[in-house]
Each structure stands twice: as C-alpha cells, then as structure tokens.
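Encoded as structure tokens, the following chain is the form predicted on its own, with no partner shown.
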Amino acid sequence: MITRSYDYVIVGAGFAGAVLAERLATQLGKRSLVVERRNHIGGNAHDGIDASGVLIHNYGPHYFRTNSDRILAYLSQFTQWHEVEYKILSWTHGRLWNFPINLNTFEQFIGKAATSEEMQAALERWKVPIQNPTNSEEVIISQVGWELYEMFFRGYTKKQWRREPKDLDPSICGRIPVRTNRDDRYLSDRFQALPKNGYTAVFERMLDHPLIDVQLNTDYRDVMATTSCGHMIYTGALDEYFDCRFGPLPYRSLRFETETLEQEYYQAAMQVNYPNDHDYTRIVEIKHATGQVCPRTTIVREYPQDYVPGSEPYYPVLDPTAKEMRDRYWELAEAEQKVSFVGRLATFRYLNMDQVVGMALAEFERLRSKLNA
C-alpha cells in the first residue's frame, strides 16, 4: 500500500544524489526522498573527526580539483575552501622519489642536475614509439620507457587492480601526468582545494531543505512498495539495478588500516606510494592537505582487495570484457523511461568528483527541460 508520495526518489546520498536533490528542491520546488544504504550521507567523500581529534577521509583521500568555473561556483555556495597543492612521493628502490615523474625525479634517477631539455631528450631515447596506445602499459612506456614504468607504475597498478596494466583501459594510468619541468604537484587542474570544514559539512548544507527527506540505513527496494514517485534517480551500481542479469561487473574494493601517532606528522607528504614494496599501495596522511593544527596525526594504509557482495565497490575495472558487459547493461538503462542513471557506479566509469558534479548538473538541466517540454 502506498503511504507517501514524492516527485523524485534518489538512490544514494553521494555527490550525484545530493546535487540533484538540491537542484530539484531549490530551482524547481520538487520534493525528493534520498535513500542511502549506509549510515551516513556523502558517499565515499564522507569525512569526519576520529577518536583522536584528527580529521580523516573515511574512504580514502578525496583530492578535489577542477578546471570548471561553473562547477566551482556551484559548490562554493555550500563551502569555503582551503586551497592546497596536492603533493605525493613514491617509495621504491629503497628511497623516496618525487612523483608524478618530473624534472626533480629525473635528476634523482640520473644522479645529477639536469635541464628540461636534457630530460626531454632522454625520454625520447627511452620511450617506446606507440602512436595510439590501447592500454595502460602502452600509455606509460610511450611516455617514459620500460625502466621508469617498472619503477613507478607496473607494481602499483597490479596491486590496485589485480591485473597487468596491459589488460587495463588506457585511461587508468593515463590520468597520471609526466612533466619535464619542476612542477611536482600530483594534479594539474587550475583549482585544487578541500572544503574548509570537510566534505560532510558540504553534504549537510546541500541536503538541508524542507523538500528533501533523507532515509539512511535503507535499501531503496525496501521503500518502493510504499512510496510512489514520478521519477527515480539511481546512483548505485549499474549491474545491481538489473539484478546482474548479464553477470556481475568487476569492481575493486579497499581495506583501510588506520594508526594514530603522538606526533605532529608521520611522513613528508600527504601521500606516499608503495609501488613495489608491501601489500598496501599507499600511506595517506591527509592532515598535510587539510591544514588541521593538531598535536597528533592519523595515517591510513590502503590495501586493495577483491570486491565481494557486502564490501564497497570503489573502482570499476575497465578491461575489454567489462566494457562490453557495461554496454549491454547501458542499453537496458537507456530504455528506462522514468529512471536516470548518474555517477561513477551507475555509469561504470572512473570519474573524478568534479566530473560527477558536472554530470549531475547536466542531468538536472535535462530533467528541467523535460518538465518544460
């Protein structure tokens, strides 16, 4: 029996769901029910103060960045920013290296001072001539050659994805820049910052509206028997929506091991990669990026693991077989007239936070146009 009615039911309280709920409420006066399976809002961007008073990112580091003035202006309605240049290091061959690869890394590698022109000339000698790389291995060796690929990329990628880079989409390793100058930032985007009071505060402001109801600890299927809506916005896993009828799409999950230390900092950068040593891929000390002043610090060791039902699907594994299966599911998704599929999981794509926000804003405009048609 139907006991309540909404204009929209939104599955998931991460960026995609929160943006759409906020836009539909404030711009169109539409009432939404946001249904979230976890016990908190914010999806994987959820953060909070741990027992020692340190602000941590609960599901791995979320380094916000964007080149979009539109997306920045939208999010700035809900937060002030703590601007930061994200910098990381890589531990291999018994020492720390500058990473991503840049002129500083090159000087470490050859053991002497060098110029950008000398680095460029060396890379021209080392790289494998591949005009159109078709996988992640080819992307890297076509830029820096085999030795630097083995030092920094192959081991990390194998741990992260449990696949050889040659079996993964070019976009996986292609996200990491290679520079011949001294720019040692992890990312190249024009705007790089974290919300001044954390991500969770952003979501709280976005969802604080009388036309938005939020229901936590709930599977959306459990509420649909008693809830009517004109349209559903689905941000969960694409294959789960269709009961995995073509088989489960492959994801990678993560396990986090936290340790609090009675010292101001543990390591020299917010993130240190371990491409070839240890079972974890990286140690994150997000305090370097948040700017929090605190006598203690909390570090997080990140262990990739297989995704199994009940664990969190963090990363879609973009290999050829998975992409073919995704396309079959997407044909079904496009045939759904009263359901929008938005976000990383719902589209089985490896998207940054600003890209998800942009996708959600675009979907809002599509829904608005549909209402006005």
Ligand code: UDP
Given for the second form:
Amino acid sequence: MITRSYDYVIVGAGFAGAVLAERLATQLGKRSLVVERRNHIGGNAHDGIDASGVLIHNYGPHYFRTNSDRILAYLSQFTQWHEVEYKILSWTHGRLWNFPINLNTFEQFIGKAATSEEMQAALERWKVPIQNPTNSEEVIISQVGWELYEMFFRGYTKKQWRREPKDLDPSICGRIPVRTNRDDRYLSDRFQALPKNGYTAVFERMLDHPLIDVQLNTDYRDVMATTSCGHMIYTGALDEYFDCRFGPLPYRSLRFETETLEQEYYQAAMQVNYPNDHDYTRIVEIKHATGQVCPRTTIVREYPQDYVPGSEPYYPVLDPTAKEMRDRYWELAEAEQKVSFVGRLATFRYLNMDQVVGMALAEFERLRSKLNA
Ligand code: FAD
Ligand code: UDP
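Right, the form predicted on its own is done, so what does the form predicted in complex with this ligand look like?
Complete assembly follows, chain above in first position.
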C-alpha cells in the first residue's frame, strides 16, 4: 500500500544522486526521497575522521580535478577548496620513481641528467609506432616503448584488473599522462583541489533541504511498494536494475586495509604505487593531500579483488565483450520513460567525480525542459 509520495525517488546518495536532489529542490521546488543502501551519504567519495582522529577517504583516494568552470562554480556553492598538487611515486626495481613518467623519471632511468629534447629523442627510439591504439598495452608502448611499460604498467594493470592491458580499453591506461618536462603532478587538469572540510561536508550541505528526505541503510527495492513517485533517478548498477537479464556485467572490487601509526607521516608522498611488488596496488596516505595537522597518520593499502555479488562494484571492467553487453542494457535503459540512469555505475563508465557532476547537471536540464514542454 502506498503510504508516501514524492516527485522523485533518487537511488543512491553519491555525486549523481546528490546533485540531482539539490537541483530539483532548489531550482524547481521538487520533493525527493534519496534512498541509499549504505549507512552514509557521499557514495564512493565519502570521507570521515577515523578512530585515531585522521581524516581518511574511505573508498580509495578521491583527488578532485576539473577543467570545467561550470562544474567548479556549481560545487563551490557548497565548499571552499584546499588547493593541492597531487604527487605520487612508484616503487619498483628496489627504489622509488617519479610517476607518471616525466623528465625526472627519465633521468632516474638513464642514471644521469638529461634535457626534454634528449628524453623526446629516446622515446622516439623506444616507442612502437601505432597510429590508433586499440587497447591499454598499445596506448602505453606507443608512447614509451616496452621497457617502461613493463616497469610501470603491466604488473599494476594485471593486479588491478586481472587482465592483460592488451585486453582492456585504451582509455584505462590512457588516463595516465606521459610528459617530457618536469611536471610530475599525477593529473593534468587545470583545477586540482580537495573540499576544504572534506567530501562528506559537501554532501551534507547539498542534501540539507526541507524538500529532500534521505533514507540510509535501505535498498530502493524495499521501499517501492510503499512509495510513489513521478520519476526515478537511478544511480546504482545498470545490470542490477534489469535483474542481470543479459548476464552480469564485469566489475572489479577492492579490499581496503587501514593502519594507523604513531608518527606524523609514513611515506614520502600521498600515494605510492606498487606495480611489481606485493598483492596491493598502492598505499595511500591522504594526509599529505588534505594538509591535516595531526601527530598520527593512517595509511590505506588497496588490494584488488574479484567482484562477487554482495561486495562493492568499484570499477566497471571495460573490455569489448562488456561494452557490447552494456550497450544492450543501455537500450533497455533508454526505453524507460520514467527512469533516468545517471552516474558511474548506472552508465557502466569509468567516470571521475567532475564528469559525474557534469552528467547530473545535464540530466537536470533535460528533466527541466521535459517539465516545461
Ligand atoms: P557512487 O558514488 O557509487 O554512488 C552510487 C550510490 O548508489 C552508492 O552509494 C550505492 O551504495 C548506492 N546504491 C547502489 N544500488 C543501490 C540500491 N539498489 N539501493 C540503494 N542505493 C543503492 N574520481 C575522481 O574524480 N578522482 C579520484 O581520485 C577518484 N578516485 C577513485 C578511487 C576509487 C577506488 C574509486 C572506486 C573511484 C574513484 N573515483 C575518483 C570515481 C568516483 O568515485 C566516482 O566518479 C563518483 O563517486 C561516482 O558517483 P556516483 O554517484 O555515480 O556513484
Ligand atoms: N596504472 C598503471 N600503473 C600505475 C598507475 C596506473 O598501470 O602506476 C594503470 C592501471 O591500469 C590503472 C589505470 O592506469 O587501473 C588508471 O589509474 P588511476 O590511478 O587513474 O586509477 P584509479 O585511481 O581510478 O584507481
């Protein structure tokens, strides 16, 4: 029996769900119920103070970056920013290397000082000529050749995805820049910063509105028999919505192992990657990036895991078969007139936070024009 009624039911309190709830409430005066399976808001961007007082990112490091003034202006309504240049290192062959590959890495590799021109000339000799890389192996060997690929990419990617880079979409390793100058920031986007008081505070502000109800610890399927709505916004997994009728889409999961140490810092950078050693891919000490002043530190080791139903589907695995299956599900999604599929899981795409915010803002405009039509 229907006991309550909303304009919108929004499944998931991550960026996709929160942006839409906020826009619908503040711009159109629409009432939403945000239903979230987890016991907190923020989705994978959720952060919080751990038992020892250290601010950590609970689901892996979330480095906010964007090239979009529009997305930055939108989010800046809810937070001030702590600007930070994200710098990471890679541990392999018994030492730390600058990463992503840049002129410093090249000097470490050849064991002497060099110029950008010398690095460019070396890369010209090493790289494998491939016009249009069709997979993640080709995208790297076509830029830096086999040896640097084997050192930094192959082992990490096999651990992370349990697939050879040649069996993965070029966009996966293609995310990582290669530079011949001394810019050793992990990311290249113009704006790079963390929300000054953390991500969870951003979500609290976005969702703090009399027209928005948030219900945690609840699967949306458990409320739909008693809740009516004009339209649903779904940000959960695409295949799950359709009861996996074409088969399950492939995901990779993670296990996070945290350790608190009675020292100010543990490692030299906020993230150290381990392409060829250990079962974990990286150790993250986010305190380097948050700038928190605290006598203790917490580090998080990330162990890639097979996804099994009941675990978290952190990463869509973008191989050709999965993309074909995704397209079949997407056809069904497009036919659903009263449901919008928004965000990383609902579109089965490897999207960053700013891209998800952009997607949610675009969906809001689409819904608004539909209402005005
Ligand atoms: P989510 O944050 O996944 O939110 C979806 C929510 O829906 C979840 O909370 C889920 O519990 C809920 N849900 C699902 N099904 C149901 C259901 N049936 N009923 C109720 N609730 C449901 N992006 C960056 O820009 N920079 C980074 O450095 C970065 N690092 C990352 C590191 C890791 C390890 C991971 C996994 C992701 C990273 N991302 C990063 C990507 C970022 O997390 C996503 O872009 C963003 O969080 C996606 O937001 P979303 O709302 O689409 O999904
Ligand atoms: N990657 C790699 N070596 C590294 C870092 C990344 O091979 O040292 C590859 C790997 O396949 C990884 C992808 O590049 O999954 C994207 O890396 P990113 O750090 O962007 O991953 P995320 O933070 O999304 O887990």
